[in-house]
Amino acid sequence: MLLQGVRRVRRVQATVMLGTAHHWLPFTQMNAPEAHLRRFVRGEGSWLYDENGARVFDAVSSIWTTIHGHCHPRISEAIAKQAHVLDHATALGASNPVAESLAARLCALTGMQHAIFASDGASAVETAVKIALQYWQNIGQPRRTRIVRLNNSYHGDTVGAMSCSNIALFNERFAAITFETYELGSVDLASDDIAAVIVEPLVQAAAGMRTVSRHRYEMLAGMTPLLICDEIATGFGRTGTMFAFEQAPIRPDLLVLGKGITGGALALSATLATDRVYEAFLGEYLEFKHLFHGHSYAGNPIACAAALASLALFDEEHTIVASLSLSACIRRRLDSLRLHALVRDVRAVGTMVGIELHAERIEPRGSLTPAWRIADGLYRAGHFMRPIGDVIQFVPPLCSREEQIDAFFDALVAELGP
């Protein structure tokens, strides 16, 4: 009983020594080393600065999120304007004019004909699958109800997000509360209880930056199904293009976008869906037919306002094109890096980058893994990334200057060594 309680103590000790006592880090071991934890305190374009005082390239675009770079002027502007005007209302019955003007844009963006806004990606994957449901049941066929998706699939983190996703190191604990979903192949999506087939188009980043062939989703042209496409990761130009589901023979019936929608700077993410879908919804009030679904957040004037801001930024600072730049010099790079000996494989859509290791051909020397050694590596090279299994993934912001593309390689490969 001495030695746990000392052991405790230790732990506590090292954790207050980063100030994350009260603060429970997700996807974290708390009690890692503490060369492992990172205390973020500034942030300025494609840079993170630590505590320490040390610049870091933000490799990852904080998990997929910044696109324009950390506190873009004309982001932070938007927000401060708008906070001292409307800071929130809900959108239960209601509106604001920032949510109506988002929505219109992002309509215009996609194709797609209205937006109900959420928070977060797996919230807005809840919505999505939700309106599937209750549209089936709206327009007379209530067996519809199994959905279907792809293998090594990722959608969030909350029950009906990760009933939908298809990787065993998240969803197997949590088995007892999650409903079953089928393989896009294993079932013939001409059976009459099919709701909706949900894919994330051309990369599946939380899998370690799996590709999937544009052929993959042809099946799904003509369907019954709805078609929910997930561009929580991709969505925002990751691809080369605005949409990746631009780039696949898939138009969707139910469109999911998050992280990046403000540029990465504040929590916000849409469902959005065709006039087809919509109009099931319509009718009288005690029909019943309204969505019963929301979210006390939804449409938030600062995070609509951030994200209108962003989207300017699309056309004022060209960022497809920008882009497309950085994908050249990225594969540029990769092609070489496809070679070295302990380089497994290497995954690419645009500027999303996945390198898978040899890792039984790297020692951890003390890491938690063989890709942490390369990671932490990294760190102290001055770019931050975090490795998903023995994945290295390269997600940069968008207005990354090819000078830090190469330099992130080249620490990468100094890292692995010859």
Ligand SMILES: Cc1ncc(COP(=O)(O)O)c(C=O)c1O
Given for the second form:
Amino acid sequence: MLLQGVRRVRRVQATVMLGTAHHWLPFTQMNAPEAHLRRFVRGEGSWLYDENGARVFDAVSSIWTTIHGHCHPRISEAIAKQAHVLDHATALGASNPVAESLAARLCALTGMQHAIFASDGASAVETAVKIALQYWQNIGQPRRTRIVRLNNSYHGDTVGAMSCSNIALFNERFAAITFETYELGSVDLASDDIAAVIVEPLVQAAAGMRTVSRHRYEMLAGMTPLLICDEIATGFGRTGTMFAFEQAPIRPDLLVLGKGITGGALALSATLATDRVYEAFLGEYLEFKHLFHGHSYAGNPIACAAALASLALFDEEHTIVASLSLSACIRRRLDSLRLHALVRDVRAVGTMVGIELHAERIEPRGSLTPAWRIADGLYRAGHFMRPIGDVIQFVPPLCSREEQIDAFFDALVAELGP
Ligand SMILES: Cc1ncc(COP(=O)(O)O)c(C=O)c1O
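Moving from the form predicted alone to the form predicted in complex with this ligand:
And the full complex, kicking off with our chain again.
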């Protein structure tokens, strides 16, 4: 018995040593050696530290989440303080002051009037889509069920969010369970069966930082269906304004926020609505007009406290000004990169950058695609970047310093060669 116990303990220890043996990484081939190469044990500012003691620049803001830097003391302290007061209480039929303060603050910042919370971005997109459908039912137009989206759209990986997305590589395996959505421009927006149009303002991040011209949004002005703006990737200063929709000729009926909402520290997302939308859900209980959607951790006070601290930092650390000066620095570096023989296209809005490679001109190495080969070289040079297809993406934390931006581009140019 004792021996068995010892063996079991050894097995557990061996498993712990294996690292990713039990941790299944999203969008990652676990069979490839690369999947096991990067294990981060600490973060500070724009730096991540791996288990081998290497310090790398987080050139993708941990997939567009980190704003003020990792483990910002102001946010960490807000989290710790709130964790001692109220960790969680359901928002189903109950409220808490932290979620209320955050809802009010987000509404003041965006011009919206109501906020309902969830955890991940995709959940907030699901919320928005379901609000749109129920809105039309509540006001007596149940025929309105169709959703219109942009080409190359991406709104997340749950079934509803995926249905609103049209990046074939992500969706095609799941066609059997997604519903049909329609590309903007291919349907008449005056048609009485359209519930909502969902757009990413200015940048389609997951499509490889594709930029969408402001004119593309002009046809949305004054239309009848609801407009859902997905600012999960673009929100919180990345494009040079707090929200990208401020730079486009659009005003959302529903606004979806996530990722950077807590400064990148905790999972939190929000779907914001106007009075027009919200009021359609009011009525007598037995009319069942109230929203039939919600998540267990909606309005979690710890996550909301982190978000409030992050928003305070925007004022205290002048984050938007910092974002604008980082963009200017990035633009300078991109000008020369555009001329490089291995670069097919360069796209940028504010601090969201995609550098598309002429992949066919770059030798693959082993199982590594050309872009992953560059990513590996960058990692060795101290920069953590995950490519999107053939696109090198660069989305630095907004607290980054200009010398860190320069160091990334120096390393990229060195990796690409003359
Ligand atoms: C525009 C956009 N919408 C939605 C999502 C989904 O967010 P999450 O990964 O938090 O579910 C993403 C994620 O990258 C995104 O870029």
